[in-house]
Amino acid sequence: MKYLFVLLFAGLTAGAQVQKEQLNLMPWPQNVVINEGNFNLTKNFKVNITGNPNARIFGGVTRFLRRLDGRTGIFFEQGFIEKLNEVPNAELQINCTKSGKIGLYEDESYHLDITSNKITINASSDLGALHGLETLLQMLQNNSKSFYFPVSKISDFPRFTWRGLMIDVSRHFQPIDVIKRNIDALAAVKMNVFHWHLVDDQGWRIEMKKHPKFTQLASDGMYYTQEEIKNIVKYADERGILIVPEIDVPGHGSAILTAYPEIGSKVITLTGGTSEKNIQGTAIATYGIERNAGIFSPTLDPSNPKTYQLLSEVFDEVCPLFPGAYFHIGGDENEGKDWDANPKIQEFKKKHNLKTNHELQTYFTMQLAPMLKKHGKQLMGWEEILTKDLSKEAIVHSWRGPNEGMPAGQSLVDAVKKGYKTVLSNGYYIDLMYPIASHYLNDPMPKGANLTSDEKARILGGEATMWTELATPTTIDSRVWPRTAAIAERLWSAEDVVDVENMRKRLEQISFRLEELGITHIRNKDVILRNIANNQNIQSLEEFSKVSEPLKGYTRNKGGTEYQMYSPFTLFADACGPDAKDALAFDAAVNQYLANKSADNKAKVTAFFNKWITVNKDLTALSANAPLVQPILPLSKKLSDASQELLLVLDNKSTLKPPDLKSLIEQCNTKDHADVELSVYESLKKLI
């Protein structure tokens, strides 16, 4: 009796009307109604496209198709799109009136009306029609037999104009496929930025036909082909992203000096003293590529003519790959160490009446601007190129915050007020490895800044940042994902979209969608919990994973130099990331314990003790035959042992005296194994 009523249940259920809060859509779109009704999907399905779009479209309709079918097992009877019109009494109609470019300001908007026999997407441009797509996607809901997508209509637009992803392919070269699928990712959460840092201390990374030397000695065989980077850029076209690239100068310049050391600001002293500003042109520095992290010395030389012919050539054969409109020149933390010790650059500074180092980048900054603009790009750099005589045509990047002593958003705001238009990246460092909630709740927008509205528009949105000193091909990924789907909804969403429990909801359904266009952050931490394991059974290493988050900001890598970039990126800080499912959940638990100590609440916070008193032995036994496990033993004893004590605790056996317990949960607060803190330690101290 008890089966047949769970069957009758699941059917009414089944049929039951979707309620907007069920909707797992992200960004959440500017307006959503629900209506009666659903539109049910049959291989019959077909769409038709109208207007005149770009030729982008045929293919993201094809895609749309095809994800559909792999997502639904349906057998559609339709194929390729190739050409407008092709079905008039197709259910599910496109008509886009204009063709998109490539760029800001474009119409992103569209209007999506599900009934149940049709299904309509009305957009300005093809842009707004592809994300049109990607939110019916996300509208899928099924049943036990069937899928559908619910009567509704959707009007969206975005909030912001830059919504971008910044992946570094210096520090750690990554390859083709794996620019490719974030690109595919970017578009699935309507982000429409992707900014290509393709050169640093670390490495050049880009084919220079003119200049081969860059990649002779520079980039240790690795880099992209002229040609593979037009097939990226057209990639991204498809998908209505934009490719912004950057050359990182006059610091950050280890890799360009390797090749060219010509330009370099290092001054030689020779034997007996003889120092360069006395034998011009006889002694040149030698440079190498970096291997290690942080901020390095060697500078481009801004009094040298030979640094802007060398610059003005490679801009000249690296600009018309990238069709876009912007160039990123980077532009930051260059400490002028080298500057301040090469008596012929401060003889030019007095020369042209530069008082500061700051000014003097801003007069290199400002010699490189023409040589873009012939190519009809817009400079752009990191906040240091701010200064009084930065023309107004340059993008601030905004990046300093707290870390870096800075109020956060102070130099966005000092941008925006002195006329500039900006990009807000502070807060949004991925790399860092901090909890989702602090990215998602960061507003481009500042609260209390007292911006006109000129002033606010001038704010173009936010890029999320993934520095890659500690990720490789295989944990970029999840480094990058979930979490800037979060940050995609910052940027798009309206201003008071900020529920961080809904979100974490819906994002765990998005992070799942993400692997069907190939993004491996999911997958790929069996294969590296598989290498610790040396291939026995995984789980208590994933269970462990659950609490265990790698070490946050830079410290995992004190000062640099505990990982060159040529280390191992397979231990297990590399299998964990922010926001431990079960520190989450505990976290919840006891919060709930603590308001009501049923029976009930209690046995869930028991339940997980007892499960960590179990990992640690599952962990103590498979470290037998696993080296790699062994540097996670100390931590999870430690858990181990509190669990013991704190279910006693709770059964009111506990012979501890307090000082004794607290310090034994504070020994849950070492950051000293594996490069990995337990996340559950601010959680146990409440039970204290």
The other form holds:
2 protein chains.
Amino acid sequence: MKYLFVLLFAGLTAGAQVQKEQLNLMPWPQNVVINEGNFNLTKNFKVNITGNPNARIFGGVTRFLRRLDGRTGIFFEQGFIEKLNEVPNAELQINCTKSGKIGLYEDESYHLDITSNKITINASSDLGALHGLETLLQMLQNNSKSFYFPVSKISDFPRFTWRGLMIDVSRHFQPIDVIKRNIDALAAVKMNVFHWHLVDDQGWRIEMKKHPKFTQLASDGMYYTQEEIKNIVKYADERGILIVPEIDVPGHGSAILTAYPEIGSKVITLTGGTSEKNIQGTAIATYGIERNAGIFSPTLDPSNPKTYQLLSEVFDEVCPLFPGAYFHIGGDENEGKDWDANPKIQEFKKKHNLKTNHELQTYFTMQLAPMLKKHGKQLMGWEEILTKDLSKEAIVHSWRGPNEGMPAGQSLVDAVKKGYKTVLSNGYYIDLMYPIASHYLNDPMPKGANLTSDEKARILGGEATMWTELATPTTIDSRVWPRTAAIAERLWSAEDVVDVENMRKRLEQISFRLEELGITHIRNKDVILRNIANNQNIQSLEEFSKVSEPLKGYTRNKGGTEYQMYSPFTLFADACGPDAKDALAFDAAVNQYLANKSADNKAKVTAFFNKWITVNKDLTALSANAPLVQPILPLSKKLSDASQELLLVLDNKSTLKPPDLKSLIEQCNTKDHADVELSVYESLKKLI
Amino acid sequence: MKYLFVLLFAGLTAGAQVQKEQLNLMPWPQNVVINEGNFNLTKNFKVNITGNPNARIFGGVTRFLRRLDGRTGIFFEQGFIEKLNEVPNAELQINCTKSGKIGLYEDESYHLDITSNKITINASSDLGALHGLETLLQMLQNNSKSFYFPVSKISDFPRFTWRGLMIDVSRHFQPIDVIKRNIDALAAVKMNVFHWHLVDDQGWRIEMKKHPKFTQLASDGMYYTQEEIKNIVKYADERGILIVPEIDVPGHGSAILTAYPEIGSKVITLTGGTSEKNIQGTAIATYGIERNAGIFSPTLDPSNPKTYQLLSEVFDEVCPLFPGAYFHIGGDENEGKDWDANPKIQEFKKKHNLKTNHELQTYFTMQLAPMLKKHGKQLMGWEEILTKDLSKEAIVHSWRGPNEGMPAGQSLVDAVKKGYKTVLSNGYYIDLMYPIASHYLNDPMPKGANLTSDEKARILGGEATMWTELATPTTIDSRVWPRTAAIAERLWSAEDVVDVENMRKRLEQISFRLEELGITHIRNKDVILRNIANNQNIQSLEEFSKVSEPLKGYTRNKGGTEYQMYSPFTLFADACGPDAKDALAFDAAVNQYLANKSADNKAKVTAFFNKWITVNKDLTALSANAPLVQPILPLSKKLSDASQELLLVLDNKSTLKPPDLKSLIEQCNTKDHADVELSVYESLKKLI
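Having seen the form predicted on its own, please provide the structure of the form predicted in complex with another copy of the chain.
Then the entire complex follows, led off by the chain already shown.
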């Protein structure tokens, strides 16, 4: 009785002692020790900064205070933090030895020490201190009445130096606020690289003062001004994020060639009229901004000196906007069709003894390297840039895998063995709607590749890639988050942090907290559903979205022409995401039931069936005043039909013959409706 | 039977004939005629533009297409519209006689003619055509399977030429994306003025190239660059919106004087040490950015030539950013304390024969008029600028009312009678959380004031004012919308459009559609509630928010010091709004029951009581893991207690004495909890 009383009392004052397993930290730190006791937050809570940090720490700490304020509603007295040692006796003391440099190989480690009356963050640089503040925010606990941090010691550092996210702003332009909030979210999960894919077939997105035709003709008016870019770079710097810009050449050239067709590879053959058919000439092709998705032939002419002159001038204008040391020149998916058909280019190949288009592309790439080097930039490109003549200074971005007919990550091993530094994106294509576990368990360090420690050191890290064929400013956050947080953990945490269940539990909390940074992955789902429901109750749509996942890989937008880049993507599939919420829960219920057919276990399974039958009825009712619900109905009916029969099966009352039952379940295995698939199909199958 | 079949068939093909009363148009047009038949939307739907419009029409039509796309999911083939007469046989034909000029008195009328196979918008200018497109979007109807427009003829024009919204970006800075989406929403409800309150005690928000100290010292780093301002002006122009900038002087001067204390009015008297007490001097006071809300004394010195020199230089830099013909110089709430205490200023008054501080302020104002006139700008100011010596060219912005000890809108009548043009904001203070009906029924044209037609013509219109002491970028949209749409109707539609019930019904739909423009008033409510609930189920909070309204007028943030401008405002009150949803429904149920105590009517009332009892239980359960729920519990308990007793009262089973019952209900009349009040209190009272 006395023991119980003590426990209860502790619960009322500051919550029971938090266990390490209860913490929702992500990325999981390298070392975490929890001790007894808590640090209780009060209105008087203040922060003090000492040492020699970069000034970015002041904004970082001010933002930290406001986020803690927002979560707790305490509204601390301390407002803006503007200088060193402002409040020497503050409860949170941050000390940094030196000013952090944005880039690779910087010391990002930190030590966080929470005692019952004092918190200390010690870091080599302010970059480490910013990471420490994010961890501290994730350490926040509460009981019913107050908020506190558990007494603990954390020491932490990243496993890889390149932890990035790429966003494609060409296929769907993403305004400044999308970029900013995603940079905030990257910082929150301790990522440090934002790769800005600024140019592709579907648009040129950089203001060019010397060459205004780029934006006048090839941007649809959607681009960043140079001032906006500088502001974003500053914004990223303040959050410890390096920006790597990309201008994708020589393929993916539709936008560039829309503005400057004279450097294109395509030759138009002109023939005289009926009586002058033997008189022929050539002309420059014209190009248009691409509206579809896919791989297209417009390619820069590597044999034309004007190409290099223009690119050199472009780099002269773009490089100074980005103080970072890396510049991505794309280089992917050049199919060389227009090169093959152009006699001048064929001649050029012969003259320079370039046997293949691949060699010709390396020739092209190597012309660009000095243009970038002049501005202190190292060249980076997608893995296709890798041939024998590529400079060892180039960084190879590994992306292809089975979908492209290659073993996953093969180019990564090739590259490091040949002496190149490399970054892995194969396995991190978050736009393709694959489940989180597949990304989480994809390690940049290949297993069984037998690499030397030098070779291993050349694996810089990894990068999630968000291509935007199917993502608008409204939906992009839900495609990037929360899965990118799991990738961030893969790149930061120890190699043996691989417990998927545990990751899922923590991610739930991390995902929720991203809302405070303005990330719209949760809120905008309801916006889309309200539009689909035509302002009626969205509950049945919400429920159905918990078993529906957008078609994966490249199966949505077949052939790349079903949707155009200007299609607004306000459909049911756009409200759904991978890892549909009910799939795991249903699968667990099914497994439990199959292991032990108790009444309780059966009830858990039948509850799902009954829900899905109701959802189908409700969706049908909803559709009476909501045309956008119609495409979903055939699928919800299939799930409802299967559910009804399976209820009978579980009661041994089904009269269907096995093949008919099987076909009823098989109907749930379809990609024919509303661009989504049922995530519970595999679990349904287990029941027959 | 045959008749029924026909009706059914009609329902299946294109929906039953729409009645005028079913349309959710807002502002309600001047003339609407509905005829039989529908125009059905298909993927082939295209638009063509003819005449001599401003190029803004192309973007306007492209955006129109994408919004229609998003609502219908049809995804039209037509992408970007870039020139005149692109698709001569398009189904939607837009013709404009001339290029619209942004500003007052432009012809904004349009005629919209929908037939079963063709739609025509005829307008004098593209500004009228843009209004016509908004009306067309609001005309969209649907049956269960498809979308259509009813055959109809609408001719329309605004009643007032000034239909504005002011946003204060000083007290809480509002980033570019907030401004942009609100401009889109203004255009959607046919408003035409955005008044940008850029400078106040709490911050200077304009980049100044010649005077960088303004932003270095007085903005906390939160300001718009000149390029950003130009981009916003362009953005607004493309949507037919005039921007009127405001720099508030000579009062509200804390930020200005933080940067330039030498033009302040405050004198510091210096006294020598103990033995030299008779030796005195004066010094310039120092100022700080204001963190609280209220009226503060920092005021520019009207006797100092440097004041005028600086302001002249400021206007020289700021005026060219805004092509519009109006510049707001504030002029409000100057209490003159620092003027009274400054001997030099008192001397100046005598010398210039200025008897009162009010006259001194007019002197000050009149120095500014030529600085603005030089740039082609007319001076506008809050009503305090109005004295006998004010130039007749100035526009008087009427704002004070009973809260300031004045009859509502008195200055409006004073101004027009004295020959000034005027704009009404009294009654449109949307930040104060008053119910929508109060704003809707507030007409700029005063009743019974006996004005001549010339005087009436000087009433330009009205302006909703969104002051941001208590509004952050996360919450501001919910303070502005949807109520501003009702104000828009007051300013556009005929004087006799005053049916509040009907307005509410239409507003429900308009409010929902604002989501497609990115307005966050609906989605961000859940964000705040999720934070309060600590990521638990928010349903009970949602329900309780339907009977809770933020404290009205100036009763929240008492004395202006309870919250600071950097407080994040993530509290329950910030998720609530005026016109709480259940208040009207409950009141209707109570009235119905009191008129006829049938079992059905009783059940409607008791359903609310039972709900509120459950909500209180659920909130209590929620609070076990959500400290931010605690402040709400006393209030929800009061409503639950009253509900429990009233259930007994309705069953004639209450044993409470009348005074005790009364006191139980009176407990629901409180402002003591969570900055909200119960919107159902008045209706509860009716039951005892």
